[in-house]
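Read the single chain below, which is given as structure tokens and is the form predicted on its own.
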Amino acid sequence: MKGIIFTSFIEMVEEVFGIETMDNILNKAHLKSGGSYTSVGTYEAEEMMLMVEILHQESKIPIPMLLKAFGKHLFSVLISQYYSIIKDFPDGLSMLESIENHIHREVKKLYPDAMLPTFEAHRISDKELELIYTSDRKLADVAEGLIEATMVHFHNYSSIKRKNLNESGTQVKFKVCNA
């Protein structure tokens, strides 16, 4: 996993929670890399789940809420350091329907390493987008905090429904309609 997700969790943590809750955090853990993360470094996936498990035992919030609230400050990181890549979308769905095609290969231009889920898009109509998620880390709540952000970005009014398409959660389907 990219260092800019492991950065953007720890400084959503510390503005949240405060410096000693992320200081208890990297204490308890005894990460393999010893906490210390630069943007552009890979790193264990492990080692994100165990901060965000540690979290949720420390702030007693459920781990699909701090995911997903983790998405949406993610979202605030990226859009300020890679605005760029956004810039000409006309609104939310239309951004969130080329992510496969725009975005992530952008991504993959400035991180070619970088293992990024998969978002099949599926337009339905003008308000309407079907978004499949897949990936094996199983991040759909972080994934559901950018999709949120993204259509808080572009001041479109919308619902996001989430649906399962498998138990281990390595699938999801989500349904965005702007309102």
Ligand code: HEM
Given for the second form:
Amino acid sequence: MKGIIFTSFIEMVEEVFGIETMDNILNKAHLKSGGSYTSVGTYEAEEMMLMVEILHQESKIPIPMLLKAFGKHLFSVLISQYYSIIKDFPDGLSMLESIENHIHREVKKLYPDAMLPTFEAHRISDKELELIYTSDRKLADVAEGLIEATMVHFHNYSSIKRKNLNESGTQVKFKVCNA
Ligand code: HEM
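Switch over from the form predicted on its own to the form predicted together with the ligand, please.
So here's everything in the complex, that chain up top.
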């Protein structure tokens, strides 16, 4: 998993829960990387889940809620660092429709070792988009936060419906409606 995911997560924890909480997490996690990440490096995805698990134990906030909040924070980091990739999208639904064939494709060119989810997009109408998330990382909660933040970024008021397509959480369907 790319370092930008880790550095963004640490940034969110420090901002919201404080530097002490982040230090506690790092002390408890005994990470192989030692907890020092660079945004272009690549690290084991398990380290992320371990830090989230410890944050959940420390804060008592449910893991899905932590991951969704992280998705929203991650969005602000991604758009500020990769603005050129998204600057030409006119609205939220067209950006979301293009994750697979444009956004993450560009990411893959920059970082061939990126472990990206797949997003199958079906445009149901000009106000409705269905997105099917598939990934062994099971980060649909992060995806939900990113989807919500995308719609907010374009000032598109939306409703997001979610349906798990399997038990393990590797495949989730989102229906995003633009009000
Ligand atoms: C400027 C726009 C975006 C950029 C530059 C970007 C880039 C990236 C990068 C670098 C990663 C990490 C890959 C790795 O760890 O190896 C990632 C992962 C991910 N991206 Fe994007 N992304 C963008 C927008 C979005 C949006 C709008 C969504 C909405 C659903 C999304 C969903 C995800 C998810 C869920 C992951 C976690 C990995 C997984 O679930 O397997 N991304 N993205």
